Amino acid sequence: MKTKKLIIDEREKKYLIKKDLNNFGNDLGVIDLENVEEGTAITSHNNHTFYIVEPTVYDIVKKMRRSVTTLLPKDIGMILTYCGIEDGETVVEAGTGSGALTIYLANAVGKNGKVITYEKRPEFAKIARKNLEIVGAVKKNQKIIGLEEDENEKNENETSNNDKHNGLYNVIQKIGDITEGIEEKDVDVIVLDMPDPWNVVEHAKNSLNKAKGRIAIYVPYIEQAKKSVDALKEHGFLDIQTVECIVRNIEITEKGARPSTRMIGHTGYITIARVRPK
């Protein structure tokens, strides 16, 4: 259950609001929302037009509060689709930053799977805590395993046990270090966003399931991505391959089509490979 609503006013210019705001405005006029459902066009004081719509996951991500540079939609895809993520399954991942990689595991494993996410920092993981609320992944004010809060923090926390919002309420977020050990066992996939994934190797090898078990590890430069796999190999995982993704958008208009003169390049690469089976 989504809290936000997405209004596109007639530029196309995007706004992520409050489900429960009443009215908004820009430039363009103001809006009246009581009673408004999404799927609605209406038509501001001044005669323009507003369009009030379901944002999808995309537009949520990429309006949130971020308290690091987070994964880009066309990694976040190449390792979704490298991995195989489904529903059901245990995803394990370290560090959750903003969570935006978690909001889109979250949904791939769906209600009847489960992310769980290492951050090291508590303020990161207060943040992303946030940010998946507004999708429906946790709970509102849901506790994080290993911080302590204050008190009114913990009754906040015992009252959104009772949240009627039908949401996922997939994710368990956890405050660690998941370089000295992954606590979770039979793991489907362990997803790993961090400046030294190879210190997780071995113990992503201890946690995994033997039968489907698999890893991604994101990383932006060459020479982390050789050291990864270099662990991989020495652990024996099997099927290991390096990617990375560039994306060029196409402008189309009534002259003609042509590629974009910008494009986003190197952001990093993505390293997968298959635990061996005993």
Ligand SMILES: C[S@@+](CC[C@H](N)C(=O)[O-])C[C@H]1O[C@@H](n2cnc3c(N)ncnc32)[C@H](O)[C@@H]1O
The other form holds:
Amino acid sequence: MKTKKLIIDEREKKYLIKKDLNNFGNDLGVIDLENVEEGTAITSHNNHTFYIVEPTVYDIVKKMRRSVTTLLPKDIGMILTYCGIEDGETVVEAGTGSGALTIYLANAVGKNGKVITYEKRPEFAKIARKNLEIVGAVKKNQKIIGLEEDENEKNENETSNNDKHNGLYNVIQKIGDITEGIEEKDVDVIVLDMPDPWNVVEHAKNSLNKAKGRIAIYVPYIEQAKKSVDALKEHGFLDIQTVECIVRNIEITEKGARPSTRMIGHTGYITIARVRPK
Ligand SMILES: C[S@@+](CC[C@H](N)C(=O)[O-])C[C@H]1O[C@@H](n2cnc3c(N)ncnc32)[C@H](O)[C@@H]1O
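Would you generate the structure of this protein in the form predicted together with the named molecule, following the form predicted alone above?
Following is the full complex, with the preceding chain placed first.
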């Protein structure tokens, strides 16, 4: 269960607020949210309409706090679909960053699956934990494996008092440098969004389930994609393909419809492959 609700005002400006907040106000007036269910339209004290709805994961990711740039939905969509990530699977990811990709991976594998996410910078892992909490992918202040002990002790106490939401809770966060090794075995999918993924390919080969293990690598530069593909070939991976996804927004107005004059020209290259059975 998500810990936020979404308010959309009549200009379609969006506000993500805490679920238990009882009132809200902006320049269009003040609304009383006590006992107001999501899926309701209410009028402010000065007669403007506000819609109270449940945020999607997309709404939350767009507004969440960032430590580093997150992957865009178009690239996340390609990773999920080209890898064919399914309910119940075990995914290992690095680096966690702000946790945007982690959130979608957690949703894809569902309650029966799990995502183990490695991040080498503790301060980033803590920001990601807050984002993961909002969508119910981790419990409030859930232990991050490898984080300083005294911090975790404090967190565990808070967990017992504050954890009243019923979420997926299928993400395990770890502090660690994934180029030094992957502890998990029999992993279904490994997803890498980090500067030197080629240094993880050998570990990935040893951790992936031989029946259906897949890997996805996202990198912004073509030279990185080439180095990654070379490493995958060296370690015998099958079905290697590299893709780029370009999205054009379409503006539809009274005058006509045409692609938006502004667009994101480039984000990154995605390489997908399957581990070779022994
Ligand atoms: C581009 S960000 C990932 C963004 C993330 N996919 C998201 O959507 O929010 C890359 C992250 O990888 C982490 N990182 C880099 N090298 C790493 C390594 N060897 N092991 C673990 N994390 C690493 C960085 O600290 C950074 O947080």
